[in-house]
Every structure is written in structure tokens, then in C-alpha cells.
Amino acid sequence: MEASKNTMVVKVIGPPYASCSRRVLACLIEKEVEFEIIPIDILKGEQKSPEFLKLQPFGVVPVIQDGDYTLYESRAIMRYYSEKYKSQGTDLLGKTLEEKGLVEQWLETEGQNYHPPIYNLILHLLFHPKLGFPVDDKIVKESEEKLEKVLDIYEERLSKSKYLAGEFFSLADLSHLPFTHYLVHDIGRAYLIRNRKHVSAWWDDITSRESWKKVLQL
């Protein structure tokens, strides 16, 4: 559990190793918000239980409970806490309207352009073999090609600013951590990051943050 200036303890329902849970936990640590992890066994399908579906009708982790307030979808949760506790911890949203616009732009880019191909790669190269499902080489090839094009755009952007939204670390950067971690460490695709000088430097920077180190220890 993370130390905090707050009296209310946020309940994070979901296993701490799940990618979207990690995204939320990193945000909470950056914002100095106290939390308690309520683990569930997704391999046993507990996220599809009637009790969990009352909280998250789509059966996906994580869900947060903040007093009597319940919220799901990891990016929505991150936005909520970054705004609720904007005066403490790391400013993850930007100070000016223009900075906030860029954070939202790159957070949307992560969700709409970066996440789909990286998710397919990890699904087919990491999880399908473990679960005994076939690997679709065509999907793997197409997904890698799509991700390369996105990363070329990131390389161009990061040649002009330290982080995606400017010179400050934000939700736009943080949101990339969990799935890119799998890409670099688990499926032999680190070269997609390392072949791009500015993307590589950015990755080393954001993964060196204490919040991410703490999340990996959980």
C-alpha cells in the first residue's frame, strides 16, 4: 500500500500484474493517493462472476471504489485521479489549456493507434502460446508493421520534445508503460523501441520513474 496525504483509501479491484491495473497503480503512486489492492483471479474467470459484473458489466479489470464512487476503464480512472488530486503529487494533466490538449491528444493516440497493434502482438506472442491457442502469423506481421508506423511518428515527435505532450511527464507517457513493458521484455520485440533513438531515450526515462519500479514490485 502506498503512503498518502489522503484519509480515503482507494480500492483497486483487479490483479496488480494486469496491464490496465498497472496503469492505474502507477497513476495513484504518482499522485500520492493511498490505495488497497483487492486481487481477483482472472485466470479462473473471477472477472466474469455476477459480483464483479455488478461493478464492471463488461467483465474487465480494474475497477476502483473510492468511498461509494465506482469507476472502471483505466484511462478514465487515471484522468479522474489526476484531476481530483491535481494539487498533489505529479501534475499529469498539464498546466495550461494547450498543454492539457496535447496530453489528451497523445492519450487518445495511445488508445486508438498504439494500443491495438501492440495488444495484438502481445496477445498472439505471449498469451496464446501459454493458453494453448494458435498464433496467427498474419496478424503478428500486420500488427508489427502498424506499430512500426506509429513508432516512426513517435520518433519524430520525441525528436522535438522530451515527452509526448511537451517537456513534462504526463498521463500520455504513463499510459504506454504496461504494454510496452511486455513488448520490450517478454516477446522479443525490444528492437522496435531500440531502433529509434528518441523513442528509446524516452522509454528509458519513463521506466526509470520510482512509481513504475514500485508497480513492478507489486
Contents of the next structure:
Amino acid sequence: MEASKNTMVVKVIGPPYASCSRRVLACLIEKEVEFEIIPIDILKGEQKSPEFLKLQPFGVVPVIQDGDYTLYESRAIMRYYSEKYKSQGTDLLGKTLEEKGLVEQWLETEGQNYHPPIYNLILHLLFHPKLGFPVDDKIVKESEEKLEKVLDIYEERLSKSKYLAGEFFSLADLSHLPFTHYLVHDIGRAYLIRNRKHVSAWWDDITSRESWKKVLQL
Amino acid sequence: MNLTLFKGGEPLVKRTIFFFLLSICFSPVIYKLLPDPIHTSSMALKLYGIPMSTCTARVLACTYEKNIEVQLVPVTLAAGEHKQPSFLAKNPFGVIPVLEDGDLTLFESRAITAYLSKKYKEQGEDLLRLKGGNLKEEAMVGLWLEVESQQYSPAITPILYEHFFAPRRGKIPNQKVIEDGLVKFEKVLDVYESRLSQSKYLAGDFYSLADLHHLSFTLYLMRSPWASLISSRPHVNAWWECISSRPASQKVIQGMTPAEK
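Since the structure above is the form predicted on its own, I would like to see how the form predicted together with its partner chain looks, so please show that one next.
Once more the chain from above appears, this time first in line as the rest of the complex follows.
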């Protein structure tokens, strides 16, 4: 990793195509925070180097460095910058305590209920073939079934509410972008989204945001 | 009341005087009826769940640390109450706990503890480091909350499930899942050992929600054949002794201990 000469911007360490990095990048763009990407080669295992492990002891991306401040876990990074820059850019946390509670509820739902099955699908159907690892059909089948049940709940929720936490785009919606992008575009599972009218409309809405379009071009 | 004040006065003046006098007469009653901003509003809190449940226990630990009164509404899991339409209307994922605070219904234990820690930030333990206005401390709590959520719990739950819960469902514990789980979990614990050698608690030298979230699953681990994973790591062990001996934690542990017959 080369040291960056520019100490004024947030350094996001990790490749721009990594899903968890994309979460952070989309958030920083929404909050109008300047950043610099320090790419590392995760296919070569650079995230397991002793140098990287000093920054992120679990050996996964992304990590941010903001001056001499280091933070990891993409959702923690998003919460930090959403709070730090709450008076600029998009309000991603909600205004009242109740709105904030609902944002947390759906961000936790993403982390606990949505992420595990979708991660398994992408791991087995996208990454394992590329890396020469076997695809476990049983895991794929179980994960798809679990994800369908979660999406049924989302369909019901989004029939009553434009976004997950209410009538405003928030971290809860944003957090779904990166892995769902792979689901829709790279593993032939777009029907999971498109077969659900309200989920489909929500997906079109959140992916049309300028921040997401910019992230995909990085 | 002196009704002569009303004769010949403007209607607005009359109404003003009337209500002024009324308020004086009834002020002791009105005072008692006014909601106490902390006590009465917290009395309206309902938590659907049971003390034995790890996720309900997580929320209860937060309420004990912050002296928040909640009404615990038991949910009969054995009878499938959590899968009935009336419960699914509260949490469509059909799991406990659920918090009701007036018009607000919240599920996901970690969202509930975050909400309560923010709403009642002025009382009890400052679990999210909100009172000092130190955003970086708050962010460190946020980081270790995510580590618990994304690293610790996903590693520990398959082991605990196979050992404690699979037999209750008539299944034989899957040894491969346990063995693979232990390998993964030990790597996570090694990171914790390193972290806790530099810092008394996970987010810094202060107890926080990040430590609290580990209580209920780690308690199960300490009751399993693999308690030595904790006790063999001196800093993790010291941390566990410290967080589990807190009065609030002891109360949670009591609630998670079946009554002796």
C-alpha cells in the first residue's frame, strides 16, 4: 500500500468493486465527503498482509483512514460519517428518535436477515467459480429460499412505505445496494427482485440515485 | 369562583379568567396528571419476549444498565405465538423481542438497544458515549457493535445451536459444523485477545453497548464444553469476568438461569 500524499481526504482502503467498500463509497458521495480510494488486491490476499492486519485485524475490506483516525466495518463507517456530516448532503439517519429507530431496525434487518443468504448466493455463484472453489448446491438452494422469505417481507413493507424506514431514503436502503447489484446483474437472479412489484420499484428508485451511478463508475 | 368577574367582560377575557381560575383550583391534580418525562413515559414501554431468550436478554441488559422500566410481555414460543398473525403484525420476521413505545414498534434487538440508549441517554450508563459529544468514541462503540454482529455472533451461533438447540428439536448435533465453527470462532477470539490486551473494554476504557451485546451468547458458551476458549485467553477472560459481574449483567444471568426444581 502506497502512502497517500493527500492527508485532507478520507482514504478508503479496498478495491472499488468490493461490495462492502461500495457501501462506504455510496455513503460518502451522498454526504458530499471527499475521499480517495487506496486499492488493494484482495484476489492476491493483500488484505491478509501484516501491514493491513494492523489496520483491520479481521483481514477484510474496507478500512478508512481519516488523518490519524482508523475505522472499519462498513456499517460502522457509514453511521460515523452520516452522523459527523449530518448537516450536509442527504440525511441518511432520520430526523426524529423514532425515525432513527426505524433506520436502525431496517439496517439491522439487512445485516442479520438479508445479508447472510445473499452473501452465500454471491459467494457460491459468482466468487467460487472465479476462484476455482466448488459450488455447494445445497447452500445455494437454502440461501435462495431464505432470501425469498425475506424479500416477501420487504414486499409487504414496501407496499406501505416508499423506503424501508419510511418515506425517506436512508442508510437502511443504501446498505442493500452492493450485494443486490451482484444478485441482479451477475448471477441470474434478477427475478427475485423483479417478481415483486414494490421491491422492484424500490430497487429502480435507489439504483437511479447519482451516488450509486458514480460508485459503479469508480 | 367569583362569578362577578364574568359579568360585562369581553368573551375572550371571560374565557381567559375562567381557565386561569380553573387551573389554580385544579393545579395539584393537573400536576399529578402531567407525565413525568422519564418515569411515566418509560412505563409505556412494552417488551415482547422472554428472559431466557438471548436476544430478549440483550435488550433487558440495556434496560437494567439504564434504569429503564419496561413491561415484559411473555410470548409463548412453544405454542407458536410468535408465528401468529397478531405477532407477525409487530415483527414480520416472527422472532422475539419486539419493543412497543407508544406508536412506535421496533424489532431487531440491536436496533432496540440503540434506540433505548439514545432516547434515555441522560440516565444510567452512557452505553453509546453520547453525553460527552465525542463522536470518535461513539464510532468505536459502533465498530465493535458491528464486529459482534458480523464476526462474533455468526461464528458462535452455529456451535451453540448444534450443542444446545438441535437436541431439543430431536436432531443429533452436527460435529462438522461444530468443528468448523470452532476454528472460525477461535480466530475471532484471537483478535479479541489482542484488542483487550490494549483496552479494558472493546471500544476503549469504558463499558459500552458493544460489550453488553456479547453477554447472552457468551453466557451460553460458558455453560458449554468450550468455556475454556474464553478462560484460556487471559485478557478475554478478564473482560468476561468484569462485564458479567456487573449488577445489570447478574440480573440478566439470573433471568437466563432455569429455576431449580
